[in-house]
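Take a look at this single chain in structure tokens; it is the form predicted on its own.
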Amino acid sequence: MGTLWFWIVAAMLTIYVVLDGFDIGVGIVYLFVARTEQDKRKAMHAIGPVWDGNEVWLIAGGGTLFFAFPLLYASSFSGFYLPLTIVLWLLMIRGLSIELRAHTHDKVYISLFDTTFSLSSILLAIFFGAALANVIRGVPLGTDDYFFLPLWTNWRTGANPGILDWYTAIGGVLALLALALHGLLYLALKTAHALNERATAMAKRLWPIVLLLTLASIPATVIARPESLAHYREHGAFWLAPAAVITGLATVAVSLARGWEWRAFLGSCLYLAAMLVGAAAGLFPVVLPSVGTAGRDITIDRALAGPHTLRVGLAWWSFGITLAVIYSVTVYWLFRGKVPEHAEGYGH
């Protein structure tokens, strides 16, 4: 049962990153690729019907983590309290920027909301990437399973890490560039003419950088957490994840060269999903590694809720996830196709 819930939580967070990743990616490249007011309206129109629905998966993933692994929830939310509070503010600023931009014609306010939309998207990608790298590297758990992380110490991994070190910095930059590529491919898929051409051209320039940083992240992960390689040796099927990462990136490159917009975007989805599944495989069966000598790793068995909670939770989770899937499929079906050339508002 614990293994099932581990992969359920991993799958929900992966779906969140793949879906909300493209609208965060549009925000990252927004000020660089949308050069006219009409371009900006089309970019907003492309994500307008779906961005808030995509964030449902983050809430659902957090709720599932709460009832399935309460010890992990309590430990990580106390240790990462400040970064999570900042993430919450960034999500609110981003949402307000999208909504308020559509309700004003004042150029000063429009420029302000454009800037806050793009800046909050950039910071969210960096925070999410650095947070995942912190979990993979491990945190200094105490004997009571709680921890405190300063913003930085000596920028090295080891027994006394900070939130920021060389490894988490790589994670933040990789997340920023990978989601930017994801957003560009989504913009190319949803728009036409000049905005489509700029997004495609920028994606072609960004792809080799994402490839090099992805390849660099593999030995960096082994250095930061050598145990992750041992998990791959114990479970041969886990090697499918890095193979899928390479397949996804190759699909993006080939599809960009041949003008296959759908395949390029699906290749990016495969790349992001495989990266996250690969990270989860490197951790399994640990859910929060410990560094130093004071505490122990928080494993699935230690963090798992009681049998009654899991049985009741599985029933409610099945009902809730069915509604979320129906809602998501319906919204994406209703707003399929290219954004109208003279889009007004933001399509919500």
Given for the second form:
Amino acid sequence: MGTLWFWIVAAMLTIYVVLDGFDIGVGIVYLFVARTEQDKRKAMHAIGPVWDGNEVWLIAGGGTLFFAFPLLYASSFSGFYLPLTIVLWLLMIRGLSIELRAHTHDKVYISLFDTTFSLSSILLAIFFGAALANVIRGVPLGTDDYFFLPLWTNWRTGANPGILDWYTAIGGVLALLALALHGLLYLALKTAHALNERATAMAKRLWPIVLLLTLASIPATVIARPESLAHYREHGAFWLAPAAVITGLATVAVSLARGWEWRAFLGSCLYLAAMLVGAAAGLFPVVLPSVGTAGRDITIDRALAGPHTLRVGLAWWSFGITLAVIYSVTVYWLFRGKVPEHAEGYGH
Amino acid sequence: MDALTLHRIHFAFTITYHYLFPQLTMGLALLIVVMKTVALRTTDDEKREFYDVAARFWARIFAVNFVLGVVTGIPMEFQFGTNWSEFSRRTGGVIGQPLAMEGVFSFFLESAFLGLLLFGERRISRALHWFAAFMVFVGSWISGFFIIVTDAWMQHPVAYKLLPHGIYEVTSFWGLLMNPWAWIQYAHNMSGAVITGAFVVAATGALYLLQGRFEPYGRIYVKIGVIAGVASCIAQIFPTGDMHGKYMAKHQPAAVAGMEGLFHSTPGAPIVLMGQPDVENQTIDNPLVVNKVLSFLIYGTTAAEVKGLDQFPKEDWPGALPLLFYSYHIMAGLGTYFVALMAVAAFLLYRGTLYSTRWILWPLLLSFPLPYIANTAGWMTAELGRQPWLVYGLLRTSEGYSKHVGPGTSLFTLLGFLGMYSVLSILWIVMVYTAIQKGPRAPAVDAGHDGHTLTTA
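In place of the form predicted on its own, output the structure of the form predicted together with its partner chain.
Shown next: the complete complex, the earlier chain at its head.
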């Protein structure tokens, strides 16, 4: 039961990253690829009907984490208090920027909301990457299973790390670039003409950097958390994840060269999903590793809610998530195809 | 200030601010469905176009409030973990369920159908567009239900058992969802949301009639607002408010004693219509009372004894007694005023003179902030009355907060939210004001569907 819920939560958060990843990615590259007002409207139009549905995966994933692993929720959310609160502020600024831009015709405000939209997307990607790296690296848990991380200490991993050290900084930058690539491929898929060409060209330039950083992240993870390698040695099937990472990246490169927009985007989806599943596999069955001497790892078994809670949860969750997938697919289908040339914002 | 107080203010402030938006969207969603239904059922093209425009105007205002509700709602879920970690660790297996269900059952539905409602009018059939409006209504009301289930478990815990390490787990799924407290509170709360929606719609209509702009729309908004208003204002007091009060008196007698300012147990207890509680001397200053009414309201007989605060140990008293007393009295006082105002307006509507009677249009316009105050006061009554418990009778508020998050950190993020929400308030006022100034207008063209660049904003 614990293993099942571990992968349910991991899957929900992976779907969140793959879906909201492309609209955050559009935000990251927005100011660089969308040069004219027409381009910007098209970019906004491409994510307009779907971005907040994508964000729901974070809320639903968080809620599922809350009831299935109460100890993990309590410990990690209070321990990452400051960065999480900043993430909340960024999510607010970003959501409002999208909405407000559609409601105004004043050029000054439009440029303000363009800037806040892009900046908050950039910072969100960095924060999410750093957050994931923090969980992989481990936190200084106390004997009561709680911790409180300062924002930074001496940039080193070890017994007393901060939120930002050399390892989590790599995580932040990698997330920023990987989501930027993801966003570019989505834009190329959803638009035509100049915007499409610029997005494709930029994706081609970005791809090698993402590849290099991804490769660098593997030894970095082994240094920051040697145990992750041991997990891979024990479970042969886990090696599928790094294999899928490489397959995904290779698909992106080949598809970009041949002009296959759909395959390039799907390759990027595969890459992101495999990265996250790979990270989850490196942790399993730990959900929050301890780096200090006082505490011990929070494992699935220790964090898991009561058995009846989980049985009940599984029943409604399966039903609810089926509905959710149907809604999501319907919306994507209704708004399928390229954004029309004269996209009129997406005002309403 | 100590950490506990700051964490409490942190949650109280962010949730009070958040609830300004859902109370309108939940009420408005219902009224939008009403307008879309009229448009769908009529065979007269002109009338249909008129009601579609009327509904589209409110869908725009709905969207603004919905987005603000979403962005201020996300911090609420996070705060269970960030600021109330010990509470989350112990009760996450119970209250995490309805919170996750809200995400899975409601948020996906709302975001999908709101997209269709706002962007899909020219892409989907008329019936499907009506359905989108209906599903947005259903989604927002389901969302409200799961939040009330969560709160109801804290108010009146049911269907749980205690596991080792102080952890609670659900013993019955239906027991949790069928908590009587939840259903009574849900009815009371949703009727309160319709009141807010009705007052805002009626006030906008009254504004247009007073200004002599968009008059056909002004008339229809006043009409829909007053009809929905009179029904919901009455339902708010009877049966929902009445049931809520009686159920509370049974299960949270200390809260009721605090609300009513009843320091000493009294047979044939009087109701205090106005007054100022003096906690130190345990009296009400300047009281305006009606004898025996409280006993009658709670027990249906004028002789019954109502338990006063002296029946409970002081550490079990609701902490902020004067605030609890005032919240309850403000809520009840405004509720009474709402019935009176809406009844007069409904009478004039029936007589056919409402639209030209300026002395009633002005109060209809000026009263729109009052339901926000009444709903906020109602929630403060419920949550202050629950104190000093986080989960009534099981877990004290002082045991539930994040011990590792210091007061300085909590103060910092509280100040951040204060700043952020001040900016949001300005944006919100400007956006809604602009939308109301522009008024309901035909026609909207779906964004770029056919290559024309007509304005849609």
